[in-house]
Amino acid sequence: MDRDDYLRSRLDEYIWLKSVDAGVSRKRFLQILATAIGATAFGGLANPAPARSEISKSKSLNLTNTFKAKESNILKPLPPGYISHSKGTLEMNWGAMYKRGYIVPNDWFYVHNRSTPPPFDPSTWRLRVEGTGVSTPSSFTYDEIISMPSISVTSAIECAANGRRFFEEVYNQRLSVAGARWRLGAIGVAEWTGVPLSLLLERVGLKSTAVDVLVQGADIDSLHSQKSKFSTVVPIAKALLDNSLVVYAMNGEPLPPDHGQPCRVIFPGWGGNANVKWIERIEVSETPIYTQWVTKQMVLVGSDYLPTAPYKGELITYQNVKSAFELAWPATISAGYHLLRGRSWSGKGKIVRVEVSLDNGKTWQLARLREPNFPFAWVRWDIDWNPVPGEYSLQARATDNLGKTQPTTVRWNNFGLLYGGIVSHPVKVQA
């Protein structure tokens, strides 16, 4: 759904009317449960998983957190090469991705924690699903969630502020927001396993009159001094897509605390804020839901963007097209042959073309795309380069299957969100 379509639908009946087709990958069986979890082919739901055996009960998974008092809001060990902007952020170092595969390992996955992950007790945790849009409000235990038919989806999660630093560098102007100055490392691709949200809503008697779905997590945003727990709102059409999941596993392991344990949601293609962690409550409403998180933070605010009440600016839904080189920033390499590598992605589909410039945009050549190339994830690409000593500025631009190509410049917005412009990557070649 384009932002314009979204706003038109809100102005008309204040409901969401459109979405995009989903891509769901066929992936390996997970081993976190003592039963096979249904795999899935692109575009379809998985076969229902058989009932789990006794040894798959949550106690056997040893999921209870052990917390240590420390300054950081991040619990997992910090891998070498990570960039930290605050006590709750870890940015992936693209130079460390050069020899890694398609999936980002859990310990290398970027983190944006507004607060420390909450403790989790499988015996007491409950997920409430309620609201005027359902007939039978219910609470689900962790055991009930992991016993439901499930699927696996390979998808990116990307912070809407990924690339925020480039606004300041390109415009030579300071942003008004205090958030992390990410380059392009606030993204990761993982295999997510969970229950289709549509199935959960079916269990509570979803009404045909349902309009919006609010998902609430356990974290409170201390940075913005918000007193309410973090939440997001999606239209019912997005919630019912095959790849919109209540997730409990990441890359074949129980969901780690920093990534949402016990459960989070994923809405592939949408900005990272939509993929709420540590979820506690889902509200389905017959009327539009407006929260401060969506109306004030998930918007583009600036002279080029017109606010549409109650939104403070132009609403953010899907991510845009981006590209990154698998190089340190700035990079220093030796003269001679190199196989340059990178990755490109789009929130609305899959990448069909990547062009690379080795001379700061003067000339361009096609990069080789490598499989897999899943929609809502990314594609890896490479190109040969045999430079002589000197200073270089490398650029990459990608095009998705909807014809969206990275522009040379992007419009300014005060929060530094959705930077999708071509980035110049500095490289020094030594003799």
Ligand SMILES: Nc1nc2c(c(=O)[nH]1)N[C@H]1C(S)=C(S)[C@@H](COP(=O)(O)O)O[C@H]1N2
Contents of the next structure:
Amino acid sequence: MDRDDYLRSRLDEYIWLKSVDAGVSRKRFLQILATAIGATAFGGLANPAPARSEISKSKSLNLTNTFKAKESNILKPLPPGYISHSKGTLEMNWGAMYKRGYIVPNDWFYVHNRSTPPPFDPSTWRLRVEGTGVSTPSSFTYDEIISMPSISVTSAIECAANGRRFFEEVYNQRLSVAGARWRLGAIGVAEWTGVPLSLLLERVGLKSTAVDVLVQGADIDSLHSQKSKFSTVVPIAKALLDNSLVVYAMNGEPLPPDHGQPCRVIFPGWGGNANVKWIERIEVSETPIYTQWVTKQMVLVGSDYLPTAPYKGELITYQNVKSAFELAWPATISAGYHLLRGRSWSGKGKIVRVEVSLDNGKTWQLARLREPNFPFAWVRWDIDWNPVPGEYSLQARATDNLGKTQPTTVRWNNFGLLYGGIVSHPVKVQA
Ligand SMILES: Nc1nc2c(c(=O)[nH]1)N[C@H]1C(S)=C(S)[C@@H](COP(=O)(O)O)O[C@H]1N2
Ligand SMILES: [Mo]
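Next, report the structure of the form predicted in complex with the named molecule; the form predicted alone has already been given.
Shown next: the complete complex, the earlier chain at its head.
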């Protein structure tokens, strides 16, 4: 591809400029680029961090949020066919993704917010990095963050409750939580640009004794607690992976308010809630940090799961394997030839095989996988279909490179998390 050649030829120059800029050694920066897991080969160059002058000029950077008078907590316009389950949720419309590109455009990306995006003022915003695990606690301004060396990572973010509705449908039983009854649209893939968290932690003198990292947002977690701000905790090993980023750009644009403006973290592969938006504080600790999110919310609770104190259930980290058709739910199509399409993904690995059943699980055939197929993101696949009129139940079953295949049945858990089972997609074929 021309664009790739062009970018490749500029790679050296770019790295050099970036590393000089940032005062890090070129070798260190190359290491970061070369070892980035799930990072597009030189994605950071395809959409280099917008220069400071560009950012302040850019119209799309909404410096002071204009709050809409209506009920929704979501600021961007809701695209047609998208479902809002509540004030702060917007489910991606799989039908709209038919034959679309690898990446979900920002306007179409699902949203899971507990409150309205907090206002952002670049002159007063600070990211504090502190705690017993660092020797020189510091605050960073927005300009400082965007001037640091950056990389871009193409990764999915997926709500840990994606597919929640299927627990209730399959078990014909109500879940005991109030959260959104997502089908499979609480996922999206984007190119995230930002500073490797490891680099930021290096700057503040990360101690070798650090064990946990808490990332806190600016919003109150209204659903679970009236007092505390939304946060997540990851072990230091996850925080230091090359694709764990403090993100300020999404698909080449400054991070939109709904998705965390000015900065969020991404921890590829982990449940969506780990990707804290509107961040304002990072705490690195030499002792384990137990928040209610980690011990009470992000756990599998049910008779099939064993709690280990202080966790109230089995702890969730990485997401599982899932598949979705690029079809409305339910779909109505006309008889005759169709290119059936869909996408499959795995929290930890990369999809190696997708099988599709057009007869409710009786027979299966292999789908064609389309490049690209990045780990921590998804793969697009398709299959030819020539249906006669009737009612159909389509199924897709993916397998990742760790050997994990989507099961037919999923064990119940009370919060309806991690539904990774094969799903039956209803399709009506008309004459
Ligand atoms: N500060 C903050 N960060 C947050 C949330 C939130 O409510 N507040 N929701 C989390 C959840 S549950 C999910 S699934 C993802 C959704 O990211 P998106 O809205 O950009 O798709 O953000 C996570 N980060
Ligand atoms: Mo979520």
